[in-house]
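This document opens with one chain alone, in structure tokens, the form predicted on its own.
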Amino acid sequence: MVTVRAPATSANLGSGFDVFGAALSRPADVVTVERADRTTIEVTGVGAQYIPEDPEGNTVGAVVEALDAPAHIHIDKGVRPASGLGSSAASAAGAAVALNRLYDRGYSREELVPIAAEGEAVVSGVAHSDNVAPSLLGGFTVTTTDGTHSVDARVPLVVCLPDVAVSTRDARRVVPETASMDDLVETVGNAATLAVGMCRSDPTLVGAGMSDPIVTPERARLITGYDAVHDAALAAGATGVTVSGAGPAVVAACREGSRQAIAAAMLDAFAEADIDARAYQTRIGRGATVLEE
């Protein structure tokens, strides 16, 4: 039996749509494997209800195809689906660790990667990596066709989950189709000033370089209340603000101190719009770890 302990994660960053993600240090799943003949999954957990139970329906199933590796599987939901939180890379990089150690696969974080971007696939409908690869490697991650690229970054964050779902399948329906020349040299240079921001864990250089032009607008149109929570983040001292993943989670770059002021803020800012939401004073941390074995 091993346990494993994997993060959510929030990808896209606003200026790095399907290439940038980063875990996070709170919230994570729990996922504990035991060799079997025959492949079940049990969830529990936060969303455990609308969750599919059946391999061919988990994202985990697709993860136990691609490693031979047939196993009753525990997935403990502390990421909640349809958050803007990697909620079903969560459960496939725990399930590609854990999997990986109990059958003795060899493979290194790296090369599981691509093994856990084919549960989401089961998902989206597209197996990008962009959750998963923080998922799996942790700090701040880059993932392009050829392969991920990762760096510790030590950067306070504010999540806020509204009690409202976005589907990632929605959340792409929306994604622009093309973009003004001027709109792609500004995401350009957005993204390179976080990237050197996270290289630096320099909280201020990320929150710059969040700002997008072309996703973000489309997909904030999706939250309720997103704009007003957007300026009162910034107003309480968020150095950036965006939609984390496909929404409808907002995240938002901190310098340290400042956390508990930024959330209360976003909290605020949903209730005025009569949202509930929950806020989780974060940073970026470290990839799935295993608990048990």
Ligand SMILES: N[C@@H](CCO)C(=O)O
Contents of the next structure:
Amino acid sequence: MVTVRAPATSANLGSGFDVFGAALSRPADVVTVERADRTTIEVTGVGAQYIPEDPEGNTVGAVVEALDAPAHIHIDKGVRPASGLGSSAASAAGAAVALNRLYDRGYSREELVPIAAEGEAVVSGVAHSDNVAPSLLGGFTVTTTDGTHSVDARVPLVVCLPDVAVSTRDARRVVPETASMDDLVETVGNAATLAVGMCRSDPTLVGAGMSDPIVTPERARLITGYDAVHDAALAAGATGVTVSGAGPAVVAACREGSRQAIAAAMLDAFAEADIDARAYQTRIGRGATVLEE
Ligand SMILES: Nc1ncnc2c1ncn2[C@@H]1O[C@H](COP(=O)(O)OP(=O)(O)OP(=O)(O)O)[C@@H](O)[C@H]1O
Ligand SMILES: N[C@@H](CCO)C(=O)O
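Pass me the form predicted together with the ligand as well; I've looked at the form predicted on its own already.
Shown next: the complete complex, the earlier chain at its head.
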């Protein structure tokens, strides 16, 4: 038996659509696997009632296939599905690490990225790696078709999750197919600023690089209260605010000591819009960890 804790993640970070990701110190999924002749999946925890236990519909089913590693799998969800916090990816990353150990497959964490990403294709139609990479490797990650680079950044974050669901599949439909050269130049500048900020663990640069004129404005329209929450977080001291992954979670970069005020401001703004929400005072954290084997 192997048990793995796999963290929630925040993908895109505004300027890095389908490329940037960050592991969050909390929340997380816990995945336990035991050898079996036939794969069975049991899901408990937050939002378990919305998650298929059929291996064909669950992200971990694709990981089992890719590793040829049938198992009884128990997923204890700490990351709510359709949250923008890499819920589907956390289970896939946890299963990839656990099954790799259980069957002694010998893959490195980097090699597990495309394997865990197969699970993302099951739920969103695209095997994007920007959530599974940070959940596997920890820190801030940059994923391209050539592979993944990670930086052990230390930046405090607040993630505010409204009590509404946005599926990644739906949120990908609003992504523009084209962009102007001006918007691309602005995005590249912001992405480069954010990456330098991550290398220096500098929340000011990270926040400054989070804005994006192409994808985020379209995604923000799907989140009731987004503009007010964005402005409230900045007024409370956040250095930058954007949609987390495909939403509806909203992520704010923070300086040390400011997270409590920022979390309260974001919750108040969602409440003003009649939306219940919860806030995680979190930070960029480590990747999946083996708890027991
Ligand atoms: N193990 C799993 N954990 C969570 N969701 C799963 C899992 N397997 C399948 N799903 C399905 O995936 C969908 C949620 O994934 P989706 O990508 O939309 O949200 P997310 O992973 O929280 O968000 P994001 O990728 O934007 O961070 C739901 O329809 C859910 O039923
Ligand atoms: N890059 C993906 C992440 C989903 O969490 C998207 O924004 O659609």
